[in-house]
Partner chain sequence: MLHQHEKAVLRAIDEGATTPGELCKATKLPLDAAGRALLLLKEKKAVELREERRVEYRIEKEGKKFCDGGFPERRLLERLRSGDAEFSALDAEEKSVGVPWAKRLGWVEIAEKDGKRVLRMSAAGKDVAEKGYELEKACRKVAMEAALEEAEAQKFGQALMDRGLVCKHEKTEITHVKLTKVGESLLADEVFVQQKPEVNILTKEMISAGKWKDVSLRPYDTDAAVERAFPGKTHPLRRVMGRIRRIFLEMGFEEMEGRMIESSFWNFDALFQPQDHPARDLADTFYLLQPDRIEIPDEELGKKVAKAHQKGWKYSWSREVAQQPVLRTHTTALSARYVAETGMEKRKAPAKYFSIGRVYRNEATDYKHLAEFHQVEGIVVDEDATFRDLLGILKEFYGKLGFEKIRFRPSFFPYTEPSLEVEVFYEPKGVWMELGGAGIFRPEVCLPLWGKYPVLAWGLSLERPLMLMRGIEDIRTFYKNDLAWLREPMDGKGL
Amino acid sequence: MERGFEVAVITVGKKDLLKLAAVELSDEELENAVSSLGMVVEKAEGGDLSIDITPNRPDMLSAEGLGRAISAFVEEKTGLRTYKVKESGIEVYVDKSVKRVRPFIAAAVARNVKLDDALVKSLAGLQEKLHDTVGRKRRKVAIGFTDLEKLKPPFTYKAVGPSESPFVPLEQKEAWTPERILKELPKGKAYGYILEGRKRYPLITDSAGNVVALPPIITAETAKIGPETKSVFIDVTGTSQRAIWECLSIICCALADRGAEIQSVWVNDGKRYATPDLSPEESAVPLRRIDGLLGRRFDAEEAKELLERMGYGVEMDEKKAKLHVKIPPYRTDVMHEVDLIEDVAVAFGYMNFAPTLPDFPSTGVPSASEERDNAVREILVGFGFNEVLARYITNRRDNFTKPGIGEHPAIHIKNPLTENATMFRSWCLPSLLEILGLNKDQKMPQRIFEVGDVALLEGGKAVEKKKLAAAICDAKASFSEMKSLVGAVLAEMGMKCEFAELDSHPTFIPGRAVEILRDGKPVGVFGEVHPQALANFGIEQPVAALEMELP
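With the form predicted alone in mind, show the structure of this chain by itself.
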């Protein structure tokens, strides 16, 4: 079952952000720095900034991470930041019973924590955004914060039955069983789908048998953190060991930037290892590789300074014409030398690259299909329509559920980055309805179209097809208006088609939709969109729509 994906927009206090960055910047200078790093200031209001963080930089989903990046970029504190990790002596034992439920756990301790308003707000926001992005709405990663002084280490991570180990969940006054939490508690109902079909549920307990948390749902009331908390126990559970380690590193670095002392925890799951590991990773980048990808010659000193402005530690090897780069633990997005080269470009500034022409002559000629598509576009523009470009990658909710149709064979992404982008769209009309829903407050009528690709499974093979989709949103939009448009478009394209009455189509009003046939085969549909589909997309005016496969 799919759940919506929340856009990674964080809200930070400008004063707190500049304090963490240790710089004084005007509003314009701050916005320019954020923009140069690839982020967008969505709104500045009352001393707060709302900033859209790109999915590839989870380390910047908090004021601490963003401040750290700005500080290096404006050359206040460049180079590698190092983080010390002391041993806590605390251990987490992983029971075999949890392996088939939610197999991985990592943990850490943050001591000397000062839980002021700024840190509480930032920590809660970072937890939420990591859940929504890297954590896939807690399915892949879930994070818990508890007061270590209220607990008795060592800890055990195990699986229990639905009625076993009742405890008082956060903000409650009586003990609940895990089964009841999933069925009745708001957090349980919101995230219980993650444990759906499981006969046992994951649980973290201390040596006294007290429940610490029921991941990925909720922590225990008896262990909640508050203003008096000085030592925080951080647990991260999930289905990907790499992902939980990365999230733990990001959280620990953020707490360390606030002055907390980070301590490791031993995890014993048959092998015994300590988490987190905040030591930098190392990579080497040949200068010729930088020059080749960016199309500009950078000498070793210049490339070194640019990488240091992105927070890396760099040593030059001039004999071998390469840079040895130390990657900070919070930069979990860096997986290849290309990622480092991209940061060279970011620090240099994309607008500072001089445009160049290729050093070979070439002449481009439109393909027959592109000429056809352009002709179709000219026809629709001539009829007063505006072209839109919609997302090729979508999700079950938008492709099937909102339009009201049943699922049919489609191409799904095996390991999607977000729950908002899990499959290739199988038809274009939902994309137009989504755009109309987002623009419902704009002037009517709205007449939009798209000549776009869809991907289908036919005979077990992936097939890409080009389609024309059009929609009219207006109080007077009707079947007759769309029929006239379709007839005129077909005539302009020189296509001979027939219309056949549709028995039913869930996206359209019964009796107000027809099928388009070419050589006796269905190639499209048009009609008036069903009110339920309109409501699902947030559209408040009638819509007449068309979708047709191009020859």
Given for the second form:
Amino acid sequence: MERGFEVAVITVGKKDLLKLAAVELSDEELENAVSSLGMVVEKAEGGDLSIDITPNRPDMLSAEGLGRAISAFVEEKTGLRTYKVKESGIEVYVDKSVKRVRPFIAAAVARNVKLDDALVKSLAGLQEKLHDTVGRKRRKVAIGFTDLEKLKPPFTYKAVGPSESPFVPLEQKEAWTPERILKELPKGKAYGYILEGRKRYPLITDSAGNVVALPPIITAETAKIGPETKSVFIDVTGTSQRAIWECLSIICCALADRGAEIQSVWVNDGKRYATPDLSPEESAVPLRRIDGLLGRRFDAEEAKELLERMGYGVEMDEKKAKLHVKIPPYRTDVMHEVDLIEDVAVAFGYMNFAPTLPDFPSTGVPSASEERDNAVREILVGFGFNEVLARYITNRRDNFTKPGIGEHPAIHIKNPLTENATMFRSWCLPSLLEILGLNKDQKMPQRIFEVGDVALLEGGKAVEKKKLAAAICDAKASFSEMKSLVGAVLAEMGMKCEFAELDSHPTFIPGRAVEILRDGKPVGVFGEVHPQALANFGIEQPVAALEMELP
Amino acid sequence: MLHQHEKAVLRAIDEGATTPGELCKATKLPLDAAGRALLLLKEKKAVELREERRVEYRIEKEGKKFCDGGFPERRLLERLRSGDAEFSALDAEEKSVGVPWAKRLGWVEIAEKDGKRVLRMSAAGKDVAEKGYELEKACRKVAMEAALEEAEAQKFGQALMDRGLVCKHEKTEITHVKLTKVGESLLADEVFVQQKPEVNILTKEMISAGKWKDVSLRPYDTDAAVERAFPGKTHPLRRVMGRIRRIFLEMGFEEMEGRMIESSFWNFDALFQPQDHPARDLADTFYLLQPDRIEIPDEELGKKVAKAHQKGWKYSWSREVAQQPVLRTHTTALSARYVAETGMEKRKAPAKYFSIGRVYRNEATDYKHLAEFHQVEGIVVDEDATFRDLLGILKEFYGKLGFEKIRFRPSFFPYTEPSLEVEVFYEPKGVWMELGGAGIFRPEVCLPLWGKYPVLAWGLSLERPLMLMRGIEDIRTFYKNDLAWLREPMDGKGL
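Given the form predicted alone, corresponding form predicted together with its partner chain:
Let us now look at the entire complex, which starts with that chain.
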């Protein structure tokens, strides 16, 4: 169980947040509410709060969404919020040319917008966070805001050549070609990779032929929004229709919460349909499912109240056995009834559940291989060895070159970050030699061992093997000391092995190393390490070493 | 008990020795050994020592040179004895050292002769030339390692040091020793015990033949420093692993076994992570050049997972992407396999499983992040399991790990619903700390793999509790294998 993602951190003004939530809360009450909703207040500084938002709740990436959730949770304004959408009559024609570039667009109009500081800040933040999370750094979703009154609908969404349709990009004075924007403008350089290799770039234009935006890079200076803007045109483009619809819903709900009137836009891509759709989705949850999963009986009224505190609209059926739930349009994460059941638990409070234990009988069963490994470790510790914990990710230089051996088929990494981490080690001794090199100034003798993993490529398949490796570093370390140790370890493990002459192995001194055979098959090697290998690892004393596969 | 050297010294004093020199002669001990024995006896109040601080001068390099070749200012006088001399007639040392010193001492004056400037000896200079140069004599004495007389030392010691010709050493010397009453009584006892010969090593022969009765075994200086010994030990993380394994086994969990080189299918797809999920980005996951792919073991299973993705995430699922080999990013990949094997009836439900295994992240390492680390994971595969059971198991698990106070907070994991974060109260620091995540695998995970629902799951990083308990700030410490750290005593802490 690991997150596997980074949380998004948003900064909101406390006053603004409480105004949106329409409640008075002390700092502690506010922090508790946020935490109870599954988010974490990272920092409270001045009048601002920095809050971690998990990726399942993009609707909480702005003060509006967060305020809305808090308002319901603290029972100020519970139940479903409905969002009205009027028709704007505006149309966006989708040209076939965008199909292979950036196929989807959705749009909306927000009227009677008051673009004060709080809203500008909040809107820009929401846009940026949606880009980074759901939008996968604008590749999947990109959002543009423009001033409708500076534009002449209807709009066209099409793809154009890199040097076609020059326009004045945001915060610039002269007209730039799309190609130059990608090459020279900071935003172009940052997001140009999304259009890399494309022969044509996506562009939104109005009926007068003015460029509105070059998604996912930048909008036009001529359509810039400002304090005087009353009507905002919102365009959302991307590679997933579902994702752009979700983002558009979240933005529209945020603007509506600030008092804007949301109007739909006709998208015509062969089919003609209106976006956004802010009507609630409907779902039903049988009460017994809630009880069954959470392990506690909730009666219908109680469950209804809890769901209303999470912003849902809830109706009971006659028998009070089932809840009919209306899911608000911004809750894009609700996919299944378990998502609703979780929200019942969240509203109820995790700490209010009395813990129980599963009551089926079972006995502990250790893994046989783990038990074997531990038995081997015990033997080595008995001989006075220190266990080390080596890293398994290595590189050709450490795995092959330094110990002086030729390359053999191994597991190499396709996307290494650094030249130090390019492969999975194929044997253990280089790890031990590296550790001895690092410890050359520590007290001698040094006796170290490891029961660890290696991986090889055999017949096109990855094969993982468990190995015992040990090394003695000391002025008097010798083949015979290692031989008596190996003999004792094998005897303790009950392994019958023979020792055979070792065909040239450059890591060892010729004539001072042998191969370990089990049923005639080589399973390991031990001997005195070659001075060249010692020098390569920065070791200044003789080393006798062992590496063998565990049965 | 007295050391043999102490005894010998006591006897020698008794026989009339009064100085360290005499003691050495009588006992045949080297001076330092006799000195140590005297100091030990002094501590025991067996002797009275008279000590003197001595000052000794030693010749420096420059002083040696001047003694060998003559002091430059005196050589200058020699030269002037036979008449005035021009500057150009002087050697380099006479010019640079001799002239300034002779001038300062008033031995020479500058006069005019035939229109040229010359050096001429003064009356004082004549006097010195006749009587000799006392400073030089003192310096020669030092050079020959002879002691300066009191008056000499006072007159010339500082001057010679100022010119860097000699240096001063101070040392304390024992000049006279005398037995005390204690010493006398010790000696009396000693004479009595001294009947038997003293030996150092007890041999096999002595034991078996009973000869040990005829000898006295020499006592040791039991306070003497000895070499530090280091026991063989397992790695500190291994000990935590052991403790956590024992907890799981006590709680009736079965240990899972699996591989680290895994298909994306088990690492991501089986856990309902869409194929464009950020966690699957190249930046976070180690993808492998070879093998080309790792097959999905069961055709039917592949289809079910594909369907869950298509329905839930609304995109077209790719088998190729699912077959990409990766280094597992979490041990939940292993849990997914076990849940699926339950679905294939290779395993029975209800069941409880755990694993402690290594996982990989393609990220830059720093004090907080490692590219490879260990994860602890537990799952309960049970149709009747509930959210309350999950809370109960977590309470028990963390309780056994030593965290009495525990609290839960809603959270999010892509494959669990509900999800929660576990926080434990860490008494020594008096703070709540995040120590793992937990949740119930989503139906979209359970149903394709198992056909039933639910599975409880939780996990934590292995390194984290140990960092808390041992106050380790840098996670890289665990994999550095610094022997000084590995050899560090455990201070009685089992963990």
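Just so we're on the same page, rigid core means the largest C-alpha set that superposes within 1.5 Å between forms. Worth saying up front: this structure is predicted, and the values here are computed from it rather than measured. Residue numbers count along the first chain shown, from 1.
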Among V365, K173, K521, N352, which sits at the hinge where the C-alphas switch from fitting one rigid part better to fitting the other, between these two forms? V365
How far, in degrees, does the smaller rigid part swing between these two forms? 36
Cα of L438, core superposed, displaced between these two forms by (Å) 22.9
